[in-house]
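Take a look at this single chain, the form predicted on its own, given in structure tokens.
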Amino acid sequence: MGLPRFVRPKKGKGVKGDLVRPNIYVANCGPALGISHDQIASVFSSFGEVHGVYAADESGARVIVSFSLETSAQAALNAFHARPCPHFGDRTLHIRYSLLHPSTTTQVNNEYVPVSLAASVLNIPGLYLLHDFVSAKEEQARIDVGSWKSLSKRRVQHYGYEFCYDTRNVDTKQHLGELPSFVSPIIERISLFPILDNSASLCLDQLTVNEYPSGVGLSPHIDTHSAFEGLIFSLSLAGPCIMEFRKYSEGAVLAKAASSTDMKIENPDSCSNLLRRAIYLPPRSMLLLSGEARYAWHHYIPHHKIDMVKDSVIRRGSRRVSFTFRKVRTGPCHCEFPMYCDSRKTKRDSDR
């Protein structure tokens, strides 16, 4: 179940003219200011039963407190609005009534997903995360070595083969050369990844470097099956982020998206049995997508400047840089996940 959505109060609307509601919007209060949701619930519960405390936006400094009764919300507003609150370091709180969003009166919005710190607890086969894969010194030495190419919201570098965003694939006839020497130590370390079979031949030959400014994320997608083999490694540098994983069990339709890097779901909100997981990627960590994690789960970076991790606020840096290492596929994909496979879809279309 996700969290309910609330309508933000309109600017300039007076408190006395508002209709009393059981939900209140509280500004200057939240995890970004060192005040946890549990603390907020404890303080406001003195006015009556609190159903829940929710983030009002991405700032971490504004919350929604949801009471069982309208009279409880009214009492809290009268006691705390525009007054220093001794329970929160004498911060002056600004409070308005808040309405439950009409579209969520019969259904909930699942924007919030609990964030894990380790891949092992997500129960996604083939997903692995290693912290401190490179040192801070190595991190600084590798971020801006190559030349950047600007896209609409981020900058990229391509090595080995260029990823073609219009076709969501690579042209195997256009080889850009071997991967640069400055990533050789990283590739050597990848070969020692604990879960890899010693006999496994990586032969990584494609590298995409992405620079994400603060607040810029990545749309949900699966790296195109026909473009790349089954192991994808992504090294996070410079700044942290949250990566969410989504699996659509029914009604998923692969669709072409010219602005996306890979395969996307068409009309994702219409799909049933959606599974969602989220993990925190700290700087210098290496993520491995293999098996089901690589072929069947969409990965997604929310477009946030602030992420909530275990009731703590994590502010993204001014930039995040990722190094994604892949092996270009030279033939059709024969994976065990035909529902998400563009090679199978192409074959089905040609057989019609």
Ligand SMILES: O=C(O)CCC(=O)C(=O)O
Contents of the next structure:
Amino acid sequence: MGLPRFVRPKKGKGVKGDLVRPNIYVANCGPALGISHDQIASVFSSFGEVHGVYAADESGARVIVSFSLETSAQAALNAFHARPCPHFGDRTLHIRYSLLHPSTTTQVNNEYVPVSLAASVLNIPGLYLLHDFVSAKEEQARIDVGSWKSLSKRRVQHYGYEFCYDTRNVDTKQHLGELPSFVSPIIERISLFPILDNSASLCLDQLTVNEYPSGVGLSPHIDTHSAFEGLIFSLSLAGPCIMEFRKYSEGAVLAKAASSTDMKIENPDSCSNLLRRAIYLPPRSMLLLSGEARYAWHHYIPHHKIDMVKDSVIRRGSRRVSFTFRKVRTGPCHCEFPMYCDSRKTKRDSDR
Ligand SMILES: O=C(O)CCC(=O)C(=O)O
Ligand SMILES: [Fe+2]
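Right, and the form predicted in complex with the ligand of this protein, after the form predicted on its own?
Let's see the whole complex now, leading with the same chain.
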């Protein structure tokens, strides 16, 4: 466990009604509870510009929301502290002010997770990485095709079906058309992926293209089970990145499954165990998430400009563009990982 990036203000400072800070610590909220950092940023931005959302610790259930203005933090605390929050399934949030910890502002990597070069050594079932999946010439030809849509920190393109970031799902009724012909050779090559035994059933029909400026990452998430089938392919182009994988403890996941009316999970201090692994994704490599890697592990791209890979410093000097290929799911998910499955959660809710 490393030092937290943020600390609690000294007693008497930064508490409600006293000195106000632009950063708030929000407990009972985070990716281990099925709430992504993007969703948190979106909900809290109703109080003013959100600078960033950060993990407060390794539980996945406590975050820091950093506003540009102190008044926004104050408004958020007043509105959301110790009340059921309708934006997060009526989960009760516990909020206090927080301070940036000065000694941990370094951008150098993930101090705690050694970065591997090969998927085979990570010990995550279902994770595969193939290097040089496309040539440098193919890479150049595909990076800037299509028109971009801007999100707060990166640009995206969607093909086949639009991906909605607020629901983390797709609208299956709105088919945007076939995947574009410039990815046909890549899809053909995917069907030859060594571990696939029945490539005929792949039928990849959704493509998300992400463009990450230098140093921009992606908050921890599991691609929604009910949105996509079990194989997710991600091609890295232009620049490299580190991808971290996190598997939260059973306690944290059960907390997600429980509703806000279940008071025993209100203190998520019991959810601090998680497994973390990291892999280096070089340009032109293809990552496959399947089985446990796809259904039970969060994937995450840290927001770093510099990463340590083995003994080398890797600078994310250029942007990274990724092509993520998925198949949209049409019915509920029947995976072997019900603890992490929104299809099962929905069913439980409707059983109440
Ligand atoms: O950029 C990547 O490789 C991953 C993108 C991703 O995880 C997603 O779009 O869900
Ligand atoms: Fe993803």
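Residue numbers count along the first chain shown, from 1. Whichever C-alpha set is largest while still superposing within 1.5 Å between the two forms counts as the rigid core. Bear in mind the structure is a predicted one, so any value in this text is a computation, not a measurement.
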Core-aligned C-alpha movement of Pro302 between the two forms, 2 Å or more: no
Is_shifted Val50 between the two forms (CA, 2 Å cut-off, rigid core): yes
Spell out whether the Cα of Phe80 moves at least 2 Å between the two forms when the two forms are superposed on their rigid core. yes
Superpose the two forms on the rigid core and tell me the Cα shift of Gly30 between the two forms in angstrom. 33.8
